[in-house]
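Quick heads-up: it's one chain on its own, the form predicted on its own, in structure tokens.
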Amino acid sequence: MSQPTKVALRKAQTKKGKVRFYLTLLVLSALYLVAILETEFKISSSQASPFTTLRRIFISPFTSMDYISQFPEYIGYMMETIAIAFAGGLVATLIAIPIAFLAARNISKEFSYIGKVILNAIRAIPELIFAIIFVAAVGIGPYAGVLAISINSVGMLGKLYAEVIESIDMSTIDAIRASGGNRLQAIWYGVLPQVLPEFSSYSIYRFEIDVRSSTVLGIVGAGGIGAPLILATYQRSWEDVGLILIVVIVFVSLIDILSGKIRKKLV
């Protein structure tokens, strides 16, 4: 192919790419315009101003000993939330590892689609739906929260674990198999040493997410600090809302700092 032909082909491809870009932009703009025009926006008035509400949430809790004395109670609820997240994450880690090996193409070969279908099905269902189902099945309390967190976390951890397994160096496994080792020995001595540091890092990162999720799951009765938070919100007890939010922010920040340091040492 001559040089002028290559230049002309490259220009044609560039022009075609620009046309696709502008057509996509036009379609998206039309969709946004329709959404804005068809959506009815209503602003409900409130007797209290936003500044008054914010003052009651973030300032008033520190101005009275009656509110400050409630901190230990809410810290106890937060500890329950952390315990739910930890138990759910631990169970999820144990379940996600075998499913990840099943979903990894370089390990399960043609059967990997089975593991991927399982993980996709789990990730497609929001954790709040899992919480509602388990609350109805086992009753209100932390047990339902642990079940919801564990099942939902399996989907994400399994996907991340499978991607780690697919990126490993297969030469070690081939050497073990060539020297007479069976499939289980190849996985135990060839795969696990390569993936365990990243598995641990992802599990700790998921624990951070599960702590936040456990706070939300308490709203539907799955234990933790979410239940008193939603109750205080419904009652418009903004001082209590402020106390709970302060406790959540402090603990989540501490967990984020500690887990970040641990993950840096692992990877």
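Remember, predicted model here, so these are calculated numbers, not experimental data. Numbering follows the first chain given and starts at 1. For the two forms, the rigid core is made up of the largest set of C-alpha atoms that agree within 1.5 Å on superposition. Compared with the form predicted together with the partner chain:
Once the rigid core is overlaid between these two forms, Tyr32 counts among the residues whose Cα shifts by 2 Å or more.
Here Leu23 counts as shifted, since its C-alpha moves by at least 2 Å between these two forms after the core is aligned.
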Given for the second form:
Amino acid sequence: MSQPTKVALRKAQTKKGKVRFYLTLLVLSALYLVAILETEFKISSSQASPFTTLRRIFISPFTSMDYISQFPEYIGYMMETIAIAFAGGLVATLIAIPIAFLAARNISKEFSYIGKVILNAIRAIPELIFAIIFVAAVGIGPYAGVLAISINSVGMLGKLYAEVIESIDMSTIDAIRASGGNRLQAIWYGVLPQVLPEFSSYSIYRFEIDVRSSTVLGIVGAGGIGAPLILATYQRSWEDVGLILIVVIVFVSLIDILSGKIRKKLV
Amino acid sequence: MYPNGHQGLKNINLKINDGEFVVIVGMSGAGKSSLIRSINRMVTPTEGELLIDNENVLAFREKKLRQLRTNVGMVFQNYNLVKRMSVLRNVMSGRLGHTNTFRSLLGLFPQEDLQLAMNNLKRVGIAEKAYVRADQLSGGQQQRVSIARVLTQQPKVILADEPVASLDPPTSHRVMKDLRRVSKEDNLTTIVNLHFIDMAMEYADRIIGLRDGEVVFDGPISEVTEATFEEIYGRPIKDDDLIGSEEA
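Target state, the form predicted together with the partner chain; input state, the form predicted on its own:
Below: every chain and molecule of the assembly, starting with the one above.
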């Protein structure tokens, strides 16, 4: 019986492949070396030690009644943030659905590029820029925040929705078209029932993201808990920063747990 | 003829009479589906004429086409139901061609249409499942739902494209029986694609045999013999071509 030739898991490497591998390795190491040498690893800001700052952020708020009594105020700001995120997410969902149908290849065929371009353009612009534009347009306050959040969310939701629509079973549309239904009826009775659970799941997920990002948007004056947060950091009032961060962490975690539970039930 | 140059059907010249129950048999790829889908223009033949009630449907544009399709119902191999909708909603979706778009979007179907749908579910024996989600039903029940849907459309013609190909033999027989019964009750012209010979013999009034896109047999059931099928299939008949009797 002859010995079978050994089978290697990987295809044998050619000489050219080896050369390419080591060349790439060399170039990448050189880049890392330059990056490390060029970066200054020097602490050059505040006099206070990082540990003192950390203690003031996360421990001090619980030690004095003065600080604890401020919690309700910041929870109020957090509620405003959540309200901004909710309103923004709701508006985004309503706007994203028609755009998603326009962008789905199986529904709008060659016109889907129009929808895709709209969605890509929205996603290319950072949220903070939208917030600054809307603060300039409608003034400081939560209204600007809602507008910024909703426009920005349309970009992501529209893309996710379009992908859901592209993955559906088209045979039900055939059935409705074959019985004389028009395009709108085919979408309403053939497509929507298939995609709605996924749509709501993505919307809730996006709401979760919106809560976090509307915290940041407050920094440019778009309402919510971001404004007191940025103010406190400017004043180096770390106890207040700590209070606010604790409120944000607790609420974001709660929303995360809740939305996870809801989404599990939906799909 | 398909755009890729493959000729699906050639020299088809058929006349199907009102109220007939016609079964088209032939091997896979013989052109059965193409033939049946041409009738409601789910595919459009490149040449020729197709007359329904003396109108050439190949010339129809969007609006006329929809009108045609409300009169020609279709039953599919894979049922094509929306699985997350209730049975009754699925049945009502057959009524969309008759319903004003705006009303249908709001779900405001006329009461008599709902009665009609419920009645048709009764006729195929699954009225008690009306509010169950379609994906909870077995294959045979789902195909009955799609028959109820087609009846609710109140068509003149029913096209059935391999309606029992995904079902087991006893269920197939029951579904075919239902289909034949309702189509006779409503005096509907019915055209069914099948590839099981014995089943075609049992339910058809008339058999059309297709081979390589050409009609090789066309005649009433009384003229059909085993030799006819050997001609259609181009080879001797094997056990695989038979589904077996209802008790199988």
